[in-house]
Every structure is written in C-alpha cells, then in structure tokens.
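In structure tokens, one chain follows: the form predicted alone.
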Amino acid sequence: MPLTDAVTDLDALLSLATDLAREAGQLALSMREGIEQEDTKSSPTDVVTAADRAVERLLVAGILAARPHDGVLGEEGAGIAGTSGVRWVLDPIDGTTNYLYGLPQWAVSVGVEVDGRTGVGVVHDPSKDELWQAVRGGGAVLNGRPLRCSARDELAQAMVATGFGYDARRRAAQAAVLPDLLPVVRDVRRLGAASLDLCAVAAGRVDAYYEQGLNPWDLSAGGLVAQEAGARVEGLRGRPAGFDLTLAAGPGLFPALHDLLVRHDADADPCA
C-alpha cells in the first residue's frame, strides 16, 4: 500500500528508500554496458551519463507516486520544494566516472531528511550486491549485519580514504595536503565515490575519510551510515560536515587527523 503524506515513520521511509534504491541500482546496471558520456557539469572532468538522468527520473517518480507532497533534491537537477517536512536527497549514480570506465565502485545514494535532519540513509552498491542502511538512532547495517567503525586511535596505523574535486585549483590544494599526510598514516586510498567511502568508514574497511567539496547528495545517506556506526562525521573547528570539509573517523582517530587537516587549512576554498 502506498505511504500517505502524513507518514514520517522512519522505518516506513527506510522501506520505501530501500525498494527504490534497489530498483534504481538494477536500472543502472542494465544501462552500464555500452554507456557513453553524455555531457559534463562543473568542469570537463565532471561527467554525466544518460544513466544518471534515467535513474534519477526513476527515483523521483517512485517517491512522488508514494508521497506526492515530499520534497526532492537530486544531483541531476531534481528540485521539488514539498510541503510535508520530508525531503529526499538523491545521488542517482555516485561515482559516475567509475561507472563510465567500468570500475565497480559506484552506488545509488538515497537520503531522507525529516524536518531538515537526515533520518534515513540507503546506499546500494549493485556491482557488489551490497546494501547499506541506517536509521537515525537505530544503527547501521550492511546486508542486515550491524556495523561498527574502526576503534583504531593511532594515526600511524590508519588507512585513510580521500577524494579530489573537479576544479584544477581545488585539486592542487587537496594534493598539497598529501606530502604531510602520507608519511604519518598506514596508507591513503582514493576510490572515487563519497557515499561508499563513508560506508567504508562505517564498516572499518578504512579508518577515516576526508574530502572537500561534498554536496548534500554526496553526504546525506553515507554520512548517516557512518554516524550510526559510531563515527564522528564533522567539519573542521567544530563546524558541521559539508562542502568546506567532511571528515569521518572513529572517535579515537578523529582528533589527530582533524588537527593535521587544520594545520593545512584543508577547509579553505581555493575557488572562492
């Protein structure tokens, strides 16, 4: 039975988000073979494909069929104000460059905000058949298995994930952090999909992740998965996670990595 607009029960929203993310993931998989770049967005390296747009259309149609008064914010242009106090934050294919190149590191990301705060997060990685889910206050799971972030507290033993922006000036600034970071951590990984990087923190596959330039659709679902697995997901100097900087790490590791990033003013925007 379709949900009504009055329903803001997080479990019900999780069920709908999960169904839509699974369906969207299968559509993206079916369109992967022979996919070609269709356009660019913020820069020549920021690509978008016909699959991105088709998957977003599927998600929006499914949301509005079940909950016609909800708001929607999608990476590929969906923008519906809504009147219910619920807003869906969508990245139809997070990791489009990986998707375009046939690298199995991309996902459908569906976050659901209730009164401005993310209450549900679903990240579906169809290439690996992995479904990451979180409900605020209810924990996070991977294919039904409860998640807990790494308890590591020594920077020297930390596996750290990061990402780079599309603008050349931002890339240069981000690269300038690495000469000081690489000698003091176990290693660095750049996997190319923010939602999955955040989920990797939740599962302890990496000990920390940081990146500048994340938009709401990059952060919404994966950020909640990481938080509900016990990670701190914040910006620098007490600011919230967001475009300036997002740092996700277990409580024991967060302070040391935070302070290193502060020394580099890693949240200063070279494009401003």
Ligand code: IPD
The other form holds:
Amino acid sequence: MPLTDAVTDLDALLSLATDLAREAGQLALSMREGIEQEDTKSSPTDVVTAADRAVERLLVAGILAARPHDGVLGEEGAGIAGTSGVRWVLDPIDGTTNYLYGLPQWAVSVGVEVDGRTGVGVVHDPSKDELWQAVRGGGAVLNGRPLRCSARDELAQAMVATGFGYDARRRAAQAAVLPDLLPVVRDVRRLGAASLDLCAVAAGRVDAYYEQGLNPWDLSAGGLVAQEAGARVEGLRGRPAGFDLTLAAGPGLFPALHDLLVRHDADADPCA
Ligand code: IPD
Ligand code: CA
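Starting from the form predicted alone shown above, please give the structure in the form predicted together with the named molecule.
Below is the whole assembly, all chains and molecules, this chain first.
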C-alpha cells in the first residue's frame, strides 16, 4: 500500500483501537484469577504471564484482520514493519506486577502512530471500568468526559507520581532523586503502570509524573492522553519524552520539576 493511503482517518483508528482495547481488557480480566508468572524478561523481577502473551496475540490478530498493511510493535515481541505508514504500539498489560499480585492498577495500552507520530491513544483499565481516549488535536476523554490536567504551579503543593525500572542500577539512580524531591512536594506516588500514571496527569489525579527508562509501549497512548489534556510531556533540556526521561506536568508546574530533575541529571542512563 502506498504511503499516501496512510493519511488515515484518525476516527476510524480510534474506533478500532477502542474495540480492541476493550476486548483485550476483558480477556486480561478473565485470566487474572490464579495467574502465575510464566517467564522473566530484562531482569528477574521483570515478569511475564500467560495473559500478557495472550492479550498481545488478541490485539495483533485484530489489527491485522482489519488492517493487514499496518506495522505493529508490542512489548511481548510483536514486530511487524508494515507498509501503510501506520504503526500500532502495544502494551498488552501495563502494570504486569500489579496484575500478578491482584492489585487493580493495570491497563491495556494501544497507541497508533501515523507517519511516526502518535495520532491515537487508548488506555483501558478494566478493573475500574475506565476508558481513556485521545486523538491528536482532538482532545482527551475519560469514559467520554473531557479531560484537563491540573493547573497547579507550586511544587510544594504538587502530588508527583513516578516509577522505577527493572534494572537494579537504574533503580538506585532513581532512588537517589527522592531525598531531594520528597521534602519539597506534597507527596510522591508509585502506582505501578506508566500508561495510567500519564492518564492520571490528564485527569488531575496527580499533578505530575516522571520516569526514566520508559519504552515506546509505556508512553505512546498515555503520553497522548496527557498531552491532549493540556500537559507538557517532554524530556529534559528540550528533548522529546522517551527512554532517557519522560516528564508530564501542567505548564505551570513543569519548569520547577524539570529544573529539579536537571540538577540530578535524571536523564543520564546509569546502565549505559
Ligand atoms: C512497567 C510499568 C511501571 C513502570 C515500568 C514499566 P510493565 O511496565 O509501567 O509502572 O515503572 O517502567 O516497565 O512491565 O508493567 O508493562
Ligand atoms: Ca507490559
């Protein structure tokens, strides 16, 4: 298919992404009872369950049945180049550790890139029956209700979410930021699913979120939801959000947290 055909109707992509994320969430819910660790990936604490793999298979099959020329990148190994200029970026279960322990903070994350830019993001949290959707330039909604990030601009009043990677060296560096951060903010949360942390920023459930080490599937859908709700979603020193550092916050709060993270070189990779 020529690339021009990829100037695709974002609403059609949103509709397919939504149907698939809903179906995937139901499958994950139905498999949760008695689920066990099946494998590990990057470290002994980076677990994979049969549900992660089954949900990714369901998503990939649904995408290819509807759009056989699209590319797919999935956390559990899906890697299809595609020829349409559209690429699906999938985290079948974001928050796998919560899922394994029966904690209700995990989600199916479906991002859709058009010509390299995320155009659609859908995050489905079936435990809470929450569906987060965003379309580039079209805003973000939670169960159909428009979202706006918090307008807070004082770091001292900010509720800041963060996350920790699976590598012990990265964790040690991430932990080193906390002694300086905790005394100057309202509080810190580690909720355990990056896509939902970004959605929480979109809804003002937290004022900001930052993390080093995010993969494209952690960031794609939730990043667009936060951005479309008015948040800045960026890296440090003008770089784009990504593996080195992702910081999401309302425009009023962003600079203060940015500068604190710069003082810690929070985007330096301790594993490099
Ligand atoms: C992880 C979660 C976690 C974040 C990690 C991610 P996974 O994804 O989003 O909150 O701190 O960086 O890898 O492994 O549960 O899909
Ligand atoms: Ca995952």
